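There is one chain below, alone, in C-alpha cells, taken in the form predicted alone.
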Amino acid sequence: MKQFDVLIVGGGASGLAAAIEAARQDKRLRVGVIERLDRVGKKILATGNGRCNLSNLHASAQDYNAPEFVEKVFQKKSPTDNMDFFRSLGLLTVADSEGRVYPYSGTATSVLDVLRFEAQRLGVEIVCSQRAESVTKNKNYFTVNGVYSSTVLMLSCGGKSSPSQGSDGSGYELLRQLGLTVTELKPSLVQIKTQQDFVKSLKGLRSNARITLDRGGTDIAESRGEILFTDYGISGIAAMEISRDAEKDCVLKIDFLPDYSEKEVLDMLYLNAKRNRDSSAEYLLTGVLHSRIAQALLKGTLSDFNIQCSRLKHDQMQNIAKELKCKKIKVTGKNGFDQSQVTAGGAELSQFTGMLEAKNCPGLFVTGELLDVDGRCGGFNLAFAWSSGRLAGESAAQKILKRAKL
C-alpha cells in the first residue's frame, strides 16, 4: 500500500495549490496527488477561453453564496495573498479595466506548468488516470481505493461542471461514504434557456441591459451587464451571473436603457416621434438599439407595426416605454452541468472548521467548487479555489507536523 502524510484527491486549482502548500511547510512530508484524468489541470487551461482568468482585484466575500463562510477562508488567505503566491511561482500576471486577472503571457498553460514544476521541485508525488471510487476511515489514517493510505485526506475533486475536464461529480460520493452531507446541486454561470418567440430572431445579438429574475413577484437576483440572445434563449455575463436560480416558474426582466428613468425613456420617446413624425414606427428607436432588437421589441407591443409615428398614441408610447425598461420573457430551464462553468450546492459548510476541516471526521479536508460555494463569473470561483486549498493545504500540514512534533 502506497502511504503517505497528505494525499490530495483531485489535481484541478485548489488540489494542486493545497499539494504545493502543504509541501512547502516541510520537505519531510510525503505529499501526494491523485487525478482521475491522464494530466493534472485541465480545467485550469479551459479558463477564461485559453487565458485563464485566474482571479478578480475586486473579489470579496460579497460575491460568493455563502459570504459569511468565504470571509472566514478570506481571512487567512486573501486574493491578494494568491497574487503574493503566484508570483512566488514565478507567474506575472495583468489585470483588465473589471479587475480580471490573467496570465501576463495571455495563456492558461503559464499558470498550470508554474503550478506544475513548483509541485515536481517540491517532491510532490502525481498520480493520473486513477479514480478515486472508494473511501475508508479507521482510527489512524484514511484509504482510498485499498491502495493508498495517509494520514490526512483531502477532497479537491471539483462540482459537476465540465466533466470532459475532470469534475464529474465523483467527489460528492466519497463524501457521503465518509458521512458528510451534500447540499442540492445545481448547474450555475450557465445560460438560461426562455421562450423563443422573442429571442430566436435575435440569434447572436449582444447588448447591454440589466436583468432581473422574478419568482412568484418577487425579485429574486440582479445583474448588469452583457447579454447575448440565442436561439434558445439567454447567455453572456450578465445571464450567467443570475443562472444560479434560475427555474421554470421564473420570469426574466430585461431592462434595455439601465441608465434611464422610464419617464426620460418616454420623453425620449416623444422627441424621436416629433423628428420622424412622417416615418413609420419602425423607426422610433433608431439609434437607441440595435435595429433587430428594436424591431422586436416593436412588433410585441404595436398591433399596427407600420403606424406613422404622429399616429402614436400616448398609452402606446407608454406600452413601448414600459418594454424598453422591462421586457418579460418566461424561463423555461437552463443548459446542463455540461456547458456551466461552476456547480451551485456541495458539501455542506456547516460540516467543516475555519480551517476547512470535517467536523465529524478528523483529518479530513475539502476544497474549492466541492464545498457549497460558487461565485460570480469573472475569476471569483478561481480565486476561492486558490484561498481554500492553500488554506486546508497549510492546515492539513501544520496538523501533522503538530501531531509529529517534527
Ligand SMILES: Cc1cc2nc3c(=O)[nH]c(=O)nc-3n(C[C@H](O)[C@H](O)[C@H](O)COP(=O)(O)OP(=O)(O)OC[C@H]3O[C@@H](n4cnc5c(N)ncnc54)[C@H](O)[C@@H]3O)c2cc1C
Contents of the next structure:
Amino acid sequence: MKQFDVLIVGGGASGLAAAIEAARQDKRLRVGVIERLDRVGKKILATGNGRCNLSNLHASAQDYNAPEFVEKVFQKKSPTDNMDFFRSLGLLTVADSEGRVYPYSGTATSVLDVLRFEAQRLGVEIVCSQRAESVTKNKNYFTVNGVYSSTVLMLSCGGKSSPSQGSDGSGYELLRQLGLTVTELKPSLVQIKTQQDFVKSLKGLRSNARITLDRGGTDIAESRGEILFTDYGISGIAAMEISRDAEKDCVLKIDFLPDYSEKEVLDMLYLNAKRNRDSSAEYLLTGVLHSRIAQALLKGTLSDFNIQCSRLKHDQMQNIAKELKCKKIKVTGKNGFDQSQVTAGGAELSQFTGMLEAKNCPGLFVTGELLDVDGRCGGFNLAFAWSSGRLAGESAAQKILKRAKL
Ligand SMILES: Cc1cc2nc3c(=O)[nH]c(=O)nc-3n(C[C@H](O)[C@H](O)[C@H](O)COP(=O)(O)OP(=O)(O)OC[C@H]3O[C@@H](n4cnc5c(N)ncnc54)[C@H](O)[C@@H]3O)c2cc1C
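Having gone through the form predicted alone, I am curious about the other one (the form predicted together with the named molecule); can you provide its structure?
Next comes the full complex, and the chain you just saw is listed first.
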C-alpha cells in the first residue's frame, strides 16, 4: 500500500493548485496526485483556445451560480491572490479590455509548465494513468483503488464536460461511494440548438447582439456580446453564457441593435427608406447589419422582398423594427457534455465547511468543478478552480500538521 498524507485525485487545474499549496505548508508532508490520463493538466492546454484565459480581473462571487458559497472561498483565496500565486511560480500575465487574464507568452503551456515544475520542485509525487475507481474510509485514513492510502483525500476530478480531456464524470461516483449527494448535472457554456430555418442560412456569421432566453413568457437569462450562427443553432460567448438554462421549451430572443430603442430603429428605417426610395427593400438595412443577416430578417418579415422602399407601409416598417429588436427563435436543445466547457451541478454545497471539507466525512476535501459551482465565460471557472484548490490544499495540510503537532 502506497501511503500519503494528502492524496489528490485529479491532476487538473484545482488539483495541481491544491498539491502545490499543500506541499508548501511543510516539506515533510507526503503529497501525491493520481491522474487518469497519461499526463496532468491536459484540459488547461485546451482552455482559452490554447491561450488559457486563467482568470478575470473583475471576477466576483456574483459571476457564479452559488454566490454565497463562492464568496466564502474568495474571502480566503481571492482571484487577486491567485495572481500573486502565479507570480510566485514565475508566470507573467496580461489582461485584455474585458479583464480576461492570459499568460503573457500567449500560450497555455506556460501555465501548465509553471504548475508542473513547482509541484516537482516541492516533491509532489504525480502518478499518471491511474483512474481512481473505488474509495473507502476507515476511522483514520482513506483507501483508493485498494492501493493508495492517505490521511486526507482530495477529490479534484472536474465535472463531466469535455471527457476527452480527462473529466469523465467518475468523480461523482467517488463522492457517492463516500456518502455525499450530487445535484442534477447539466452541460453549461455550450452551443444552443434552435429551429434551423433562420440560423442555417447564416452559418459562420458573427454578430454583436443582446440575447434573452424566454420560458413561458418570462425572461430567465440574458447576455450581450458576440453570437455565432451555426447550421444547428447559435454559438459564441453570449450564447454560451445563457446556455446553462436553455431547454427545449425556451424561446431565444435576439436584439440585433441593443444600443437603440425600437422607436429609434423605426426612425432610422424611415430615413433609410427615404434615401433608398427607388431601390428594393433588400437595401433597407444596408450599413446596419451584415447583408446576409439583413436579408434573412427581411425575408422573414416581408411577403414581397422586392417591394420598393417607398412603397413599404407603416405596419411593415414596424414589423421590421420589431424583428431587429426581438427576433424570436425556438430553442430545440443544446449540445451535450462532450461539447460543453463546464458542468452545472455537482457535489451539493451544504455538505461542506467553509474550508471545503465534507462535514459528514472528515478529511475529505472537494475542489473545482466537481462542486456544484459553475461560472460565466471569461476566466471565471479557472479562477474558482485555483481558489478552491489552493484553499483546500492549504486547509488539508494544516489539518494534518495540527493533528500530528508537526
Ligand atoms: C475546451 C475548454 C475550454 C475552456 N476554457 C476556459 C477558459 O479559457 N477559462 C476558464 O476559466 N475556464 C475554461 N474552461 C473551464 C475550465 O477548464 C474548468 O472549469 C477547470 O479546468 C476545472 O478545473 P478542475 O480542477 O475542477 O477540473 P479539470 O481541470 O477538469 O481536472 C480534472 C482532472 O481530474 C482527472 N480525473 C478525473 N477523474 C479522475 C479519476 N477518477 N481518477 C484520476 N483522475 C481523474 C482528469 O483527467 C483531469 O486531469 C474550459 C473548458 C473546456 C473544456
